[in-house]
Structure formats: C-alpha cells, structure tokens
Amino acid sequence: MAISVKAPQINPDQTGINGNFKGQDILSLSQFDQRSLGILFQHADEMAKLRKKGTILDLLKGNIVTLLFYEPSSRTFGSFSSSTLRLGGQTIPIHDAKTSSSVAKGETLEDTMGVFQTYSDLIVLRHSETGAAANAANAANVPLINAGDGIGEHPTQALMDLYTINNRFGTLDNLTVVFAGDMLNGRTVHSVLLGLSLFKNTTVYLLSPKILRLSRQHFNLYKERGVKMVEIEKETDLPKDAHVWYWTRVQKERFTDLNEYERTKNSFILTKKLVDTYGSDQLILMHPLPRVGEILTEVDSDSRAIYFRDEIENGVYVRMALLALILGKL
C-alpha cells in the first residue's frame, strides 16, 4: 500500500459561524457561509490598512495563545504567531508536542486540553491525526482554532487564499481554478474547495497521479454543492482561460513504501515554459507551501507566482482578523 492513510471521512457541518465569531471553534470552511467571509474579509481589509500604515495595535493585550503542533510548520506557525504579537497579544508556543511536552509521556490530547485551556484564551492546534480538532474542542473549555488535522483540513489556509483570490479579482464568482499535485491528502485543497463551493459558476479542474486522485466522497460531495469537477491526467489538458492554478507538493509524509514516492514526487513540476504556454494573462500562480521541487524556482520572477508574495502577507491580515473577531475584540 503506497499512502500510510485513507482518505478521509467528511463529518457532517460543524456549527456554523452565521456572522458570529465569538467564541467559536474554527474546525472547518464547512463553518462559513458568504456573509462570515465578507465579514472576515473587510476585517482582514482593516488590520491590511492599520499595519501599512505603521499603526500598533492592543486588540489582544492580556490575551495568551498557545501554539500546539504536533506535526512541523513554518508559515502556519510563524503566521499565528505574527498575528497575536502584532495585535499585542501573548503566545505559548510548543513547536513538537510530541517530543516537547507530556504527550511523550503519553498523556492524551482531551488531558493536553485540559491543561492549555487554563494557561490561555484560545488554541491553534495542528495534530497528524484526522478529526483531532474536533476532539480537542470537544475538550477544551476555550475556542480551538484547527491549524491543520492530518489530511483532513486547514481552514485558515483556505480563508487566507479565498481572501488572496478574492483581492486579485475582485469576486469569488465564476472563477476555473486548477488544483494539481496531490488531491487526496491536501487538507489546503480540500479546505478551498468548501470554500469555493460558496460561490456560483466555480470550476474546477484536478491535476494529479491517479494513486493521488480526489477521493470518490470528496468528488462527489463539491460537486452536490455545485462545483463543475473536471479530472485530467497531463498538462495538455490544462484550461487556457483559468484564473487561479494552486499547485500542491506531493507529501512523502504520507507513503509507506517510499519507492513508491519517488516514482510519484516529480509527476507534475510548474515550469516557466508551462506557464507562458498555457497561462493567460490573468492567472495567478499559488501554493500553500512548502515546495519540494514541484514548482520550479525559474517560476519565482513570474508577476503570476504570488505565494511567496500575496499568500502569506495576506495570512497574516486574516488571522489578525480571526483571532480578535473569536476572541471578542472586533
């Protein structure tokens, strides 16, 4: 068996966010309708203006969040920790829990909870295990923020690329978005994907090795929510007239059989030669990063390529947004 996991399941809608951010788990961008975005969004437009213009924010003095990952990241990490110190907050951060705290001892992750709810205000957790999110806010007395369960979601990375798209065009509305690399553990593109099902006449083209391909619950559930889903095999088949191309690593975290991986990293590497020819002018090229080779560094220089750009200073406005609409403070 080449992937270490399967696919996973969809839960069912968790409570909806209707406008109210207070107080709320963010576990999943099934949580969001439009009215939620538009409000995180003009919020995200406000904390853009404030820091452009050098202004020091307080919205958090005497707030503490803790950042418990359990699996490595720099951008989602670093962001979260941006955003609380620039609105004036305090951070716990635990960069490996599983080698860094009790959880090595084997203290559970509902325990975990218990003792982080009583050090701080509100939660970010990335966990390796699908679903851990909701548990741990099952467990926890405090909002929980999911930065990331496996290879389930990562709704703040979607909210920061909805928020990109949205700036660059000016609408979410009758967007062709391709996604290639690896759909069936991107919790980034299935995140997205929720996200633009929100929206009318989206559509969605899925670029990937067939091992790789978009789960048959997935598939079916974006397109019972309106999507136009289109599977292609080879970059021939790429549409001429899409607006966003978000290119995905294929994560070697999840193979067992590591000859397998290799076979299957390089199938599908963003050039500057693929671009020119079959990108128009409009597109925008993104990823959630890292990158492993996927995306050649010729591709950088390209006014397209935004994710080293647009991405993560845009991560940072929403989750300065997030954060003070949960914990009260907009």
The other form holds:
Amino acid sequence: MAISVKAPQINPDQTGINGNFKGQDILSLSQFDQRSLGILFQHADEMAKLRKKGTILDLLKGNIVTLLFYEPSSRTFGSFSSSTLRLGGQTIPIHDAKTSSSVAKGETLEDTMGVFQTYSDLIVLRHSETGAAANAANAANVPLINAGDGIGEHPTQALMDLYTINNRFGTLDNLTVVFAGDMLNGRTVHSVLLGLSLFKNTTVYLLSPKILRLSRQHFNLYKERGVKMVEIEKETDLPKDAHVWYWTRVQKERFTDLNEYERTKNSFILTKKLVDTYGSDQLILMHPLPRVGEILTEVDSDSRAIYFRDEIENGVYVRMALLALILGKL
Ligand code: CP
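Let's compare: the form predicted alone is above, so bring in the form predicted together with phosphoric acid mono(formamide)ester.
Let's see the whole complex now, leading with the same chain.
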C-alpha cells in the first residue's frame, strides 16, 4: 500500500531550559529535564490552588500575548487565551492566520514575527509546517511558544499531559503507557514520549495501523533515551497493567489520499468493552482531542476517562504557570 503521508522530521535539540524559564522559547520537549518539569509542575499546582480559591490574579497585568494560529484549534487557542486572561494579561487573537492576516497576501513568517514582536511580549504560534516554530523563534525577539508545528511537536500539550499523569500516580517513573492511533503524525505523542524518556523504567506500547507507525527515526530516538518500546498490531496484545492509554485521532489533514484515510481511520476504536477487558482499575484514559469517532461516547462516563476533565483543566494551570515563568513573573 502506498504511503501518502510524509515522515516527520525531528526538531533539532533546542536550548535547554535548565530550570530558568525567563525569556525562553518553548519549542520542544527536548528542552526539558526533570528539574525544569518539577519547577513548572510546582507552579501549576499553585495556579490550581489559587484558581480553586477564586483568587483574582494579575501577574500578567500590562502584558500582551499574540495567539497566531495558522491551523485550526479549539483547546490550545482557548486555553492560552484563558490562561493569559486569568493572569490579568491581554491577547491579540489571530485565528485562521492563513486567510485572515497578511499571510494571505504572501507575507513571510519571518516578516510577521518582525511585526508582532513589537505588538506583544510573547507569541504563541501554531503552524502546519514542522520546524516553523523554530524558524519563527529565530526571527522573533520576544519568546515564542510552539503550539503545534505540523507533525513535529506540541510541547505544551505534552507538559499538561505529563502534569496530569504525575498528579494521578505521584510519579512519572515506572509507568506503562499505551499510545494508540496515529503515531506517525501525532505531534502530541512525539512530545509526550520525549517527556516520558526522562524518567526511569518507562514501557511504551504503540498500537497503530502499519502505515501510521512511528517513524524509525522517532522510534530509535526514544529507545536510545531509555524507553522500552513495544509495537503491537491488535487490541488483544494490549497489556493489562497499563497506567495510561493515550488514544489519538488519525489525522485526516495529513493525508494526500483521502481513500487511504477512509480505510485507516477506524482501525482502533476505544469502546467500553475494550477498556473493561484490558484496562485495570488504576488505568487513566487520555486523548489530546479532538476525537472524531476513535473513542465511543459510551466511554466518557467511565471514571477512568479523564480527557474532558483533568486534561482540559490542567491545561490552563500549566499554561498559566508557563506564561508567568517565561515572562519573569514567578
Ligand atoms: N489538543 C489540541 O491541540 O487541540 P486543538 O487542536 O483543539 O488545539
């Protein structure tokens, strides 16, 4: 069968955070070590506590964040908006940049950066090309956060997912995690795997259609970083002791042959029967969303399903902490 989706590039290693977020671009999970994650999670905990107490925060008062999105988004756009506003900051919201900004007239990404660095203190960029965030960060003189670059990475989704897993299990060591769906194009998977590879004794099962297997470059990278990587082809090979099932959407927008997408999209569907057969009581069910049929709605009421609960809520706390740290407010 012809593969009509392109293999992803791996973002080159970026400058490490090393515990100091101020002024940093956030482009890849490869910038993080355990200490930096710990600092971020501690501040996210604080944000959660303050929000739950109803405290009004003004850490970003006087700050402006540009949200520049070249690809559609509900959660990332909404949660960065919410996080900025909840900290007393303001946003320049640009949805559909390809059609609604001067990009439609042919303006380059670099020139766009040259403008919005003057209008704002930080830029959040979603782009359809892998590596675009790194290029934009090079051009901009304000910090830039990668809100998803093509089939490359989605670091802030991974940060909130790792925070969510850590909150649930009290550790990121000794975990068994199943990833299912589109491993080739799933930028969130690429970032979460980089994060998990920082921790001890991680076992990962990858369940995907053959044409959407993780690229060998990615597979070898995580393996070299110490993750035990196991590829499986059918649900009956699922381990019964997994801590996390991280389900993902087959990404229609990455296919050049839509017939191939139609043949592939329903390969692995998470049903109540599947989770009751192979899932333990400790299991949590995660998904970066949106879902388009690969998790049946009958699963939503299962107490293990946290994709509409913890993941969404924690996204705001983690992004609040990240924005405040980068802008030097914490
Ligand atoms: N998880 C995620 O990136 O969702 P959106 O595409 O809606 O932002």
